[in-house]
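For reference, the chain that follows is the form predicted alone, supplied as structure tokens.
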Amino acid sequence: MILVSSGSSPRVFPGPAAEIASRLGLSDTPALDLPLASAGSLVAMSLANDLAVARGPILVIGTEIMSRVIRREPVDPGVAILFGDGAGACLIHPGKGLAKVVDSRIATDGAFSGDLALSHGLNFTMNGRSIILQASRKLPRIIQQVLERQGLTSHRVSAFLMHQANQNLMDRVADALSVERSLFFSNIRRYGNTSSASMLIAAREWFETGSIPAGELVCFAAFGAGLQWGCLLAEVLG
């Protein structure tokens, strides 16, 4: 199966998943779209981990062309400067891989859905103050919930690979968890916010920084439109 997250697709339907499957030479593999901006790849990874046991390997992709969104007239320079284009992917396999998923949790709160939205043919809208307030509350809480279910504390985690929304939010989450800010991998200064692609890009770059000892725990986390947010805990394998 293929799960594709994109909040910047040029069409209402079909989304990019079917075209991606076709370009991979696949004619009957189910390819599903998750139009969940920012949190989509985390949600897809969590779902894929549950589905892989029954369906086999699942390719998760986050792909965004945010420049397509922010260039709509009238352009808001204060919003446009925040975003970038990008794509990332990972394979969730029921067998052995680079790491294994220990636990995950995803959540939704539609009460604030209007605070981060892209309507058909209209401009991107964001209540930045509301979004960072909700994210800085909800992300540490869900990370703690996942860790507590495993009898762990935040100090047991070697690295946090988070959606690269902005540095301020990552610093707030680190402070709320009482861990060093340096544990939160950051590439936001190079690419900006690439929405649902950002966490996968960050994960790839983090794994390229050097050999990661077996047994180390890595925490993935993301927050986005919906509101949707979640956490996935993984253990590095030897």
Second form
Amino acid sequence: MILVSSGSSPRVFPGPAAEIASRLGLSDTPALDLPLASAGSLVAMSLANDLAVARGPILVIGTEIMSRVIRREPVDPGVAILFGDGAGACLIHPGKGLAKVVDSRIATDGAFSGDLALSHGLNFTMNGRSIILQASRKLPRIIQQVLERQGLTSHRVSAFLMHQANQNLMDRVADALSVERSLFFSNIRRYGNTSSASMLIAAREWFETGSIPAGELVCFAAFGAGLQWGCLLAEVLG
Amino acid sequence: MSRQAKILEIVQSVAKKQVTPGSDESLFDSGLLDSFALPDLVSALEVEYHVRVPDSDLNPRKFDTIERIESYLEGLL
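Please show me the structure of the same protein in the form predicted together with the partner chain, now that we have looked at it in the form predicted alone.
Expanding to the full complex; the earlier chain stays at the top.
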């Protein structure tokens, strides 16, 4: 199975999943879209972990062409400068891999769905104050919930791989969890916010930084339009 | 100290600025608050008034002026 998250697809339907599957040479593999934008790859990873046991390996993809979104007239330079294009992927396998999913939790609150939205034919809408306010509460809380469910504290986590939305937000979440900001891997200065692709790109770059000892815990987290948010805790395998 | 005066004191402390806006003047437009100071303001109000602001009330408009903050807190207290 393939799960594709994209909030910047040019078509209402079909989304990019079917075409990606076709280009991979797959003609009868289910390929589904999750048009969730920012938190999409985190949600897809969480769902894939549950589904992989029954369906086998699941390819999770986050892919965004945000330049297409922010170029809609009238262009707002203050918003445009925040975003970038990108794609990332990971394979959720029921067998052994780079890491094992320990636990995950995803959540949705539709009360503020209009505060971060891209409507058909219209410009991107973002109420930054509202989004930061919600994210500042919801992200640390869901990370704490997952850790507490596993009898762990934030200090047991070696790295936090967050959706690269905003450096200030990542710093704020680190402060709320009482962990060093440097534990939150960041590449936002290079790419900007690549929406649902960002967390997977960050994960890949983090894994390339060096050998990660087996048993180390990595915390994935994302927040975005919907509002959708979540946390996935993984243990590095030897 | 009146409640409005106390709220202003909290706002100035969070913003680290001694600007004194009118009670109905936007704290954002006056330059006191920005997106990232707002969560700190809400947390400071929770501590000072021993209240819990639910996620459903995390609407920036409720905290946009001293009057609106006072009105919101009166509903909680």
